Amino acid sequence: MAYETEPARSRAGGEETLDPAWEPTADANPPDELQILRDEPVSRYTSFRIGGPADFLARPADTASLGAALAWAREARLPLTIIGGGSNLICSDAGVRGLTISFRAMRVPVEVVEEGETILLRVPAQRMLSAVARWCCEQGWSGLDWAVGLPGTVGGAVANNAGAHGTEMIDNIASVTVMGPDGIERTHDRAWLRARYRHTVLRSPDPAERPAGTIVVAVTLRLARDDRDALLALADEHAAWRKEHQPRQPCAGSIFKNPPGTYAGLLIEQAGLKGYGVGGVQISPLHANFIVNIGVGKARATDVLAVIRHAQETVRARTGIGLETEVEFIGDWERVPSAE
C-alpha cells in the first residue's frame, strides 16, 4: 500500500503529469546515517514485483529514523512517497522521483491498554498488518480476524481503509497519530480521517483534503473479547479462502473497486476477460479483480496499464458501468486511469 505526500504533480484535462518544473534545490547528498539508497528498483519492495527505480529510498525502522528521512527530504525539497508494504500500488517504469519511503518493520513492540472487556491496541504502522492480526487472534481479541493473510503494514490499511469479509479498519480505529513533514507527532481522533470505502484524507487526490507531507506512524486499536478458538477457526477460514479463491503469483491485490450493487470481479468474468493479458502479466484465471505478474524481471507497468484500460473499456461498452481503480499509481505516469 503506498500514498504519496508531497507529489511533485500537476492536473490538467482529468490527466495526472509529473511537473517538469520541479527540481531540487540542495545538492540532495543524504548524509551517510540516513543510510539511503540511490536508484535503487522499487520492484524489490512491492508485491506485484514491477516498477522502474526510486530516486533515492529509505527503509527506516522507526519513527527516529522516518524523522531524520523526513527532515532532509523537506530541507533538498524533494516529492515524497510512502509505500509501506508495497501492497495496492503500481509503480512506473519510469520509477519514482524524490525519495520513496519504505515504511516497515517485524518486531517494533505494540502497547496494550486492558480496560475490563475492551483492549485498546496501539500499533506502530510499519508493523505488518497479517501478523498484528493473527496476533490479537490469539490473545482472544476480536475486530481483526479478516485481515489475517492479507499483505501490507499497519500504516497502509489505515491510510487506504482496507478492508475485507464486511469489516474495515476504520470500524476498529479509536485514534491515528501521524508525522507531519516538522517531523512532529500529532493523534487525531478517527473522525478526522474521514473513511469511507477504501479512502480517507492521506489519499484524497484533492490537495485540498489531503494533509501533505503527513504519513501514519501509529494506529489504536479499539478490540473486545472473544473466544480465542474461535477467533482462531474465523482467521484459519478467511486465509483459506484467500488461498482457494485469489491468485498466489505477484500482484497488487484487488484492482477495481466494486461498484454499487456489483463485483467488479463479476463484471470482468463475465465480460470475457480471464486470462487476458498483455505482455508479461494478465487478468487471474482464478479471480478477474486481479492483474498476476506472469512474467518477473519481464512485465511492465505499461503492460499493466494497458490491461487494465481494456478491462474498463470492455465493461463499459457491455454494462455501462465505469471501473474505477482500487490501486493507487506512483511514480512518473504521463496518465493514470480513471473510471473510464
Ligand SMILES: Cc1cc2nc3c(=O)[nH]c(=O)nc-3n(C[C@H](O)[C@H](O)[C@H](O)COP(=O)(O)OP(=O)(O)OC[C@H]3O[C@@H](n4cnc5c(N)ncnc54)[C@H](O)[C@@H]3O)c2cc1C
The other form holds:
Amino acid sequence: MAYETEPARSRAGGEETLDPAWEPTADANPPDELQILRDEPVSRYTSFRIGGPADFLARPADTASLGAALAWAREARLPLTIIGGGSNLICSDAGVRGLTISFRAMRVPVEVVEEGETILLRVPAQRMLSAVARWCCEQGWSGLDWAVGLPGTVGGAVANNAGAHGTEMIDNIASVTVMGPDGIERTHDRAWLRARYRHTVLRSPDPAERPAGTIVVAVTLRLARDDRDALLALADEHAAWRKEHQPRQPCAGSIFKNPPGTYAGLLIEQAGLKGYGVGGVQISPLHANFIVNIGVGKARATDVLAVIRHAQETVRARTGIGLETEVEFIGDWERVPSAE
Ligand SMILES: Cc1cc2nc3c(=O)[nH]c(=O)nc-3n(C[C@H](O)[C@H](O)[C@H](O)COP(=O)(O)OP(=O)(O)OC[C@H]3O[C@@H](n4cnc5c(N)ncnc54)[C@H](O)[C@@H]3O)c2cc1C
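Output the structure of the form predicted in complex with this ligand; the preceding block shows the form predicted on its own.
Once more the chain from above appears, this time first in line as the rest of the complex follows.
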C-alpha cells in the first residue's frame, strides 16, 4: 500500500554526495575538537520525541564550527541531514546514517540596520523563531507577530516557508545567507528560495531543484515601525490561539496538507478518527490534523506511519480525497520493518 508521500531515505541530506559503494559510517573518525556525538538518539532533537540513533551528530553553535563539521563530513564522504528545531520531522526508528547537524542556539546576536521607517534585521538561522518574533514586537517592529508561538528555528522556518494567520516567512525575507557543502557563505535575494506554500528549494523533493547540503546560516528580514502595545497584544492573541487550538503533547505540527477547498483536520474528524491510536501515538482528540506522542520513550515512527496510512485510507474511502503529508520524513527507512 503506497503512502501519498513515501518516506525517503535521508531526504534532507544530499544523497548526491554518496558514492554508490558507500557503506554505513562506523569507521569514520571525527576529530575530538568537533565534539561530534556518536549513536546519539535523534528523539532528543525532534519535537515528536521520536527517532533512532544518528551515526554522528554535531551541534555547532556558530558558523565557524558549522563549517568545520561540514569539512569533516565532506572529507569522510558522509551524507548530511540538517535539523533545526526538529518540529516538522518524523525520524525513522532506525535512525540517520552519516552526519546529522542540529543547528539551533539561543545566544547568537542579531544585527539591526534602521533605514527610516524600515528595519532590516539579520537573524542567525539557529535562533528560535518565536523568541525573535516576540522580541520584534517588544521593539515596536511589525512583520513577524504571526510567528509568536510557532515552534522551531529561523532556519527551519525559512526552509519550510512556515506561516500562520495568513502570513508566511517569505513575506518578510529580504535576503538569505547560506553555507554550501564547500563551507563558503553566499547571500541570495529572496527570489532564489522559489518559495510557495510550505515549500522552498531547500526542502524540494526534486534533486534538480534542491541545492544539496546547503544550510541557511542567516536571514535578513524587512520589518516596519509600528505601535508596540498593539503588536504585543497581537502576539499574546496568537500565543493564546495556539494554546486553545493545538495539543500540548509532543508532536510534529500538522501532519497533512489541507486539500484544495477543505481542511485535512475536518476530513479526519468527520471520519470519526479523533483519538484513533496505534502503539504510543494517537490522532489528537483536540485537533485531528495532529498526531500526538502519548507514550514518550515507547512511541515509534512506525506507529506514526500506521496512523497516517489509516487516516489516508479512511478519508479516501469516505470522500475520494487523497491526503498528502506536510511533515517531513528523515533518516533510514530502508532498515525499518514495514508498518503492514
Ligand atoms: C505544535 C506545532 C505547531 C506548528 N504550527 C505550525 C504553523 O502554524 N505553521 C507552520 O508553517 N508550521 C507549523 N509547525 C511546523 C514547524 O514548526 C515549522 O515548519 C517550523 O518552521 C520548522 O522549523 P524547525 O526549525 O523545527 O525545522 P525542522 O523541523 O528541524 O526542519 C524542517 C526542514 O528544514 C530544514 N532545515 C532546518 N534548519 C535548516 C537550516 N538552517 N538550513 C537549511 N535547512 C534547514 C530541515 O532539513 C528540514 O528539511 C508546527 C509544529 C508544531 C510541533
